Amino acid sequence: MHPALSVIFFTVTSGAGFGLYSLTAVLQLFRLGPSLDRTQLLVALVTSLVLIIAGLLSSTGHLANPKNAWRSFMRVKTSWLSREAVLAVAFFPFAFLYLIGVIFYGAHVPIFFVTMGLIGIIFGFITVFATGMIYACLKTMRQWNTPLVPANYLLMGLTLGALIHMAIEAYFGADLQFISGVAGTALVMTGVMKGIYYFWIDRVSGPTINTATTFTRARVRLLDTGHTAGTFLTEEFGYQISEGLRSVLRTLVFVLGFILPLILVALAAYLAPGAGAFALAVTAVVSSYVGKMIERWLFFAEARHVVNLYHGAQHT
């Protein structure tokens, strides 16, 4: 599939925003780790909402006719894209009410605002899950048609959210021992899940030109593509990357996305609170964000639609 920058930015950035909001609310509402004061909570929650809104706005850049974006809300029963749009909009009232509760009451919000925060967490997780299911439900692309896809989307968002949360705590000079453990665990889990995904798509075969044509007793070979220039199908669904570039980018995914941030998180945890720990935490966020942008680019570039079988590909 042709990688679209607007969709890559949307899925990574809004996923990070939902991850940051959910993690901040979970840690605070369930009293896990050091308690944040009103200012720290507000910075974390506002940052998460800004990331989510920026991501959602960028997604309209992928539409050929943005004024028809409202139609994406009309197919909730059959479309994961429509469910994602509805869930993302439904998230905001609860998130803003929890934010208002923090503004007025600080860390110890009344039960009404606690309920709003919990519902916001649920909507946040389900929205990211729906984003992953937009791709995982497509049986025409074996690289996407797996439960590993929504699992990766959820873990990627949670990992970036944990790293941004750690950077915010570092800015305010908080003790990073607990949040660094959360971020480190998320990095390891996400890296392992990504490794499993790459292992799976490299070894599990999908439809072939034989199964597509139902001629399964001998090798089928396309004699002519039927066109002399690129078409929408070949340009949008037949995107190709070289084996060398694929290997380099996969290495960068693990180095920038997981290994380097994990080292920086560990170093920041053992430094005294201050400018050094903050610089390491911010560097970890930037490194992981770049790594996940590359990962998401590869996610699209490596997907092979079955239509390629009718344009010369032997298998997907």
The other form holds:
Amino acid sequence: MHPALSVIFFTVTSGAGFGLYSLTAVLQLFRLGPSLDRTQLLVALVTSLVLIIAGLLSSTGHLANPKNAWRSFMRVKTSWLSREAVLAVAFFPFAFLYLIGVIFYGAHVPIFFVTMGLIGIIFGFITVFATGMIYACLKTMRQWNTPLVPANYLLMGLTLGALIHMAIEAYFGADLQFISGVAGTALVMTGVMKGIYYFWIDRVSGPTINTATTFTRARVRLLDTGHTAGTFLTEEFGYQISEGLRSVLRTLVFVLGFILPLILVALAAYLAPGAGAFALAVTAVVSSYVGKMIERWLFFAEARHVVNLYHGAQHT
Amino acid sequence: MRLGLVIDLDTCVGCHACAVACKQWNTSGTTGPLTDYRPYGEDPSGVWFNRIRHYEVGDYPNSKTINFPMSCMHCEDADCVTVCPTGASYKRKEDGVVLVDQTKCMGCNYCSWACPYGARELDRESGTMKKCTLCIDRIYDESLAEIDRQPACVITCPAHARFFGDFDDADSEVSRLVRERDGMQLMPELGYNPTNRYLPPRINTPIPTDDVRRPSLAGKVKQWVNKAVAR
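Now show me the form predicted together with its partner chain; what you just gave was the form predicted alone.
Up next: the whole complex, starting with the chain shown before.
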């Protein structure tokens, strides 16, 4: 699949935003970890909303006809893309009500605003799930058609959210023991999950050139594609990366996305709160963000659409 | 009604006439124009509803060249319709034809991702998705003679390898062909239940050569001399 930068930026960034929002709200509402004051909460919530909005705006970048984008709310009954759009919009009223609660009451928000925050968390999670399902529901790409995909989207968002939350706490000189544990656990779980995904998609399964052409009792070879230059199909679905580049990028996903941040998070937890810990936490965020951008790029580049069978691929 | 095509892989000669006729008709049809990019440049490209590929099936000497025309299969369970977030992509209840409403499409490519047959192509000029309409503006045109109310690809096919009709009607030509010659669906395991069917090549008995007379000694000498003497 041709990797579109706007979609890669959108899924990583708004995923991180939803992760940060959910984590901030959960930690506050259930009184977990060091309690944050009004300013710290506001910084975390506003950052998450900025990330979400920036991501959603970028998602319109890959539309060929954006003037009809408003129509994408029309088919909630059948389309995951439509569901995602509606859920993302439904998230905002609750998120803003919770934000207003924090603005007026600081760390001790009344029960009404707490409820709004909780509903916001639920909508945020389902939105990210819907984003994953946009890909997972397609039977045409076996690398996407697995429940591991929405699980991966949710975990990736949560991990980045935890890291950003930690950087914000570090900036305000809070005690990092609790949040570093959360971030570390999230990093390990997400990394292992990604490993499972790579293990899974490396096995060949699904349609072959034989079922695609109905000739199941003989070898089928492409003689000629019938066109002399590229078409929409070859441009959109014919994208391929070399074995070498793929293994380099997969290694980078683990090193930048999970291993390096894990070390930095652990180091930051041992340091006394201050500029050093903050610098480590920010480096962890940047490293993990870059790793996850590479991960998302690979997610697209590695997916093989079944239409490639008609262009000579023996299996997907 | 369930309208669709039957394509005979035995008689298709791979001449691309169907693709050209399709482009010609539909470029001025309901979803037209079918844009061409850089038509006189180094890598010309453009929107086509119908593409023909060529395959070698089996290994030499037991191999056969198969010409393989593909357009929209007008699937019974069309994912391109269910995934469309705007409702631009729809399947007509009355005849099963899958169409794209050009005024609603936002060009997100999602339907083309969902289609396993590569039937949908984005028109980069209009920013909308385009696909085979089964010549909807032709098959219902009552000003045309009855015989002309068929898709352009079917009418033009010089090998008579394409048939158009109603699969719900057991007596129609398409139903009869599918029944008699084992009409196949492409990638049935994906569960899209495509309406269009492909007829496999007929199994031909080899032409007997036993009765061909062996050349006489004089004939062999003549043959050798003919080969040896440069003209």
